[in-house]
Structures are given as C-alpha cells and as structure tokens.
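As a starting point, one isolated chain is supplied in structure tokens, in the form predicted on its own.
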Amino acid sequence: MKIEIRDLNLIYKNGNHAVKDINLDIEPGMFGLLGPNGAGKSSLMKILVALMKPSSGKVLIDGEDIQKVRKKLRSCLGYLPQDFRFFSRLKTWEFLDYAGSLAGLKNRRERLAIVDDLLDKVGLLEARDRKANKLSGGMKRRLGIAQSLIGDPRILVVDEPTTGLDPDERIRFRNILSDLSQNDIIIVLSTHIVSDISSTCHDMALLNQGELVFSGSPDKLVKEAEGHVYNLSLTQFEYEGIKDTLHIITSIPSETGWDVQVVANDVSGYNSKPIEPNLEHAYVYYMEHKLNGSGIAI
C-alpha cells in the first residue's frame, strides 16, 4: 500500500492558502508530519481521510483517487482527530462496541472479542466498565487509538495525539504506535512535538505556512544542522547580551553564569564548542536559518 500526494492545494473561502502544491509519497511504517501550529498539518490530515476536498490536486492510494473511492477508503482507514470525541454516558467497552458496529462488524460475539482485544492492546482492559468521561487524558487518547483500529485498518492517521499528555503517557502512546507500525500498515503521525518524530518515525515531512519544506528521514534533517549547534559558557552579562539575538535551545545555570546550547550559522567567542545536533536542534536550525521570509528553503 502507498499514498501518493500530487500537486495538492487547499484554499479556504476566506482566502487562506492552507496547503500549497504538496507532492509527497508515504510508504508503510511510521511517517511523521512535523511543523509549527498553523503550518497546514490538520488541513492535510483532513484531506487524507476524505473529510475535506482539496481545491486542486489529488491523493492516490494504490493508484486510486480517494475522492472517487471514499467508501473503499473508509473501509481500510483509521483516524484519530485532534479533537477526539466520545459518548460520555457510555462505558469504555460500550463506546468501542458502538464504533465496531459502525465499522461494519455485524457479528456481536466476534465484535465483543475484538473490543476486549483492543482494550488489552492499549492498556485499558481493566477500565472496560468505566465510563469514558471518567478516564484520564492519557487513557482517553488510548481509547481514541482503539476506536481508530476497530476495523483493522491498513492506514492509520493520527493528528496531534500527544498534546496535553504527561511524559509517561506520551511515551506509552508512542510505543503503542511504534508496535502497530510493525504490522506493515501506514501510520501518519501529525505533530508539532519534535520528540514524537525522533523516537518513532523512519520517514518524515516538514510543513511551514502550508508548504512542504523538507522530506526525508529524521537523520537527513539532522545532517542539515551539523556544524551549526554550539555549547556556550557565558557570564550573566554575556547571557543577557545574546539571549535575544541567538536561538537558544537550552540554558542551564552554572557556577560562573550559564551553559547554553544554541543553533546558528556561526558563533565565535563565548568558549563556544560545536556539538552533535539532535532532531530538535535540526528542526530549529531549519526553521530559523534554512528558510527565507516566505517560508521557502534556501
């Protein structure tokens, strides 16, 4: 299975050009879609799951235009939107049972077995009789993943799934997705949280102002920042002087002032030492130094 995005544009009625000439191929495995808030990620996600029609261009799945095979698409698609909703009066298992019936699982005995299997897979089996509105934030997101998997989809689209989760729940959620990606399915993970991409995805794309500004592996993006990440040892006076002029990633108080990590095209002085970049460094460097004012890579 393969997703092909060709010359895709979305222009809202207010004139906002949310998606601009996107061309992208997505293969089985975990694919990360990274970008700041307002970059066009959610708009692209809604087009991928056929909730919105593009202004121009097309999305192909195994060579078929999704706008022409919407029913077929939905039979192989799982979707977890950013604003996942549920029926608060239903118990956890009842909500999944209802989702299963909507997905076309007619045999009640088989459907209930699938419900319990999914609850176990996402770590909610012990909470099966708890009402959905009584679940914690992390548990609700896990319930969302379970409902997106109820029809055994070959494509799973998840939009900003870890926003608002504590670190433990975020790691648990990422591990669930990573395990699922071993089953030869396509998982598209849209996020503005860099660590969600670096720890799970083998391929990624970076959006900015609706445009595709980078595509490739996370390692390829990291290479863009090699030689442009520095550790500086600063006095308090020096720190005050540079904190508004350099892009600081981390700052830690020291006995003599501050130890900071910055991304820059070049830094001299301040006892600066180049360090190996990670994906967070690379993301900041690319957005701040590789793009011109219109958001295009230079």
The other form holds:
Amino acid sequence: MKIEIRDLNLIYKNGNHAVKDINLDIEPGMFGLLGPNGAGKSSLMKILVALMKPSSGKVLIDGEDIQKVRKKLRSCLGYLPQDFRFFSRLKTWEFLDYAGSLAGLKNRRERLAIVDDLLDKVGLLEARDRKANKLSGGMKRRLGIAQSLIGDPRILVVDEPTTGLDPDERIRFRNILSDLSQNDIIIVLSTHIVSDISSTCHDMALLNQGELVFSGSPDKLVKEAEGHVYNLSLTQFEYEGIKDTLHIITSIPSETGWDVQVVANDVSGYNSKPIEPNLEHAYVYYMEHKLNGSGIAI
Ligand code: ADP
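Given the form predicted on its own, state the structure of the form predicted together with adenosine-5'-diphosphate.
Now the full complex is given, and it begins with the chain already shown.
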C-alpha cells in the first residue's frame, strides 16, 4: 500500500491558498505531519480522505486516483477528525455498536465481538458501560480511534488527536497508534506538538503556510540542526539584553542567572557549549531559523 500526493493545491473560495504544490509519498507505518496552527494539515487530511476535492493535483492510493474510487476508499480508510463528536446518551459499547451498524456490520453477534475487541485494543473495556459523553477527554479520543478502526482500515488518518490531553494520555494514545502501525497499515498523524512525532514515526513532513518544507525521517531533521544548538550561561543582565533576539528553546534559572538553550548559527562567549539537538530543537531550527533566514550569530 502506498499514498502518492502529486502537485496538490487547495485554494478555498475566499482565496486562502491552504495547500501549495505538495508532492509526498507515504508508505506503511506511522507518518507524522507536523506544523503550526494554520499550516494546512487539516486541509491536506480532508483531501486525503476525499472529503474535499483539491483545486489541482491528485492523491493516488496504490496508483488509483482517490477522487475516482471514493466508494472503494471508504472501505479501506479510517478517519478521526479533529472535532469528533459523540451521540449523547449512548453507552460506550452502544456507540461503537451503532458505528458498526452504520459501517455495514450486519451480524449482531459478530459486531458485538468486534466492539469488545476494539474496546480492549484502546483500553476501554472496563468503561464499556459508561456513557460515552461522560468519558474523560483522553478516553473520548481513544473511543474515536476505536470507531475509526471499525472495518479494519488499511489507512488511518488521525487529525490532531492529542490536543488538550495530559502527558499520560498523550503517551498512551501514541502507544496505541504505534501498536496499530505494526500491522502493515498506513497511519497519518497530524499534530502541532513536536513530542507527538516520536521515534515511532519512520517518516515525517513539516508543513508551513501550506508548503512542504521538509520530508524524511525524524533523524534526518535532527541531523540538520547539528551544530546549531547551544547551551549558554547568562547573568540576569545578559539574559534581559539578548532574550528577545534569540530563538530560546528552554530557560532554566541558575545560581548565577539563567541557563538557556538556543538555536543559532554561531555563538561565542556566554560560556556557550554546543549540545546534541533533539527533535524539538530541530523543529525550532527549521521553522524559526532556517526558513526565516535570520542566521543569527551572537
Ligand atoms: P492546520 O490544520 O494546520 O491548523 P488548516 O488546514 O486548518 O491548518 O488551515 C490552513 C489555512 O486554511 C489557514 O490559513 C486557515 O485559516 C485556512 N482555512 C481553513 N479552513 C478554511 C475554510 N473553510 N475557508 C477558508 N479558509 C480556510
């Protein structure tokens, strides 16, 4: 299975050019789509699941244009939109059972077995009799994933699933997706949270203002930031003087002032020491520094 995105553009009626000339190949496993709010992630995902037509260009799944095989696509695709809502008053298992009927699972006994299997997969079996709309935010999101897995999709598209979740739930959610991605399916996960793109994503893309600015492995992105991340020890006075001109990633108060991690091209003084970049550093380096071309040297 393979998704090929070719020369894709989306221009909304009001003229917003949300997706600009995107070319991208997505293979089985977990694929992370990272970018700030407004970058075009949701727009791209809605095209991927054929909810919106592109203004130009196309998306091919195993060589077939999705606009021409929409019906077939439905049966191999699971989608969890950003603003997923529940029918109120249904119990958790009833909600999934209903979703199963809508998806065409006619045999009640088989459907119930599938419902419990999915609840187990997302860690909600014990909550099966609770009202779906009374579940916690994280549990609702997991129920959303269970719902999108009905029909055993080969492609799962998940739009910003971790927004508003606490760190425990975020990790739990990521682990569920990571387990699922072992089954030779394509999972496309969009997020504006760098830590959602963990080492479990074999491949990723960075979107900014509708443009694809990076694609490759997370390791490749990190490599690009090597030599551009420094630790500085600053006095309070020095810190006040330069804090607004630097791309600061973390600032930690120290006995003598501040220890800060910055992204910069070249640093001398301030007890600067180069450090190994991580994905968050690399993201800041790419988005704020490399793209804006500020090339700060201090
Ligand atoms: P993201 O998911 O990365 O936050 P979106 O795809 O939601 O980004 O939005 C990309 C751009 O398209 C933004 O500038 C947004 O304001 C604009 N946009 C999104 N939906 C619409 C719409 N229905 N009509 C016009 N502009 C839109």
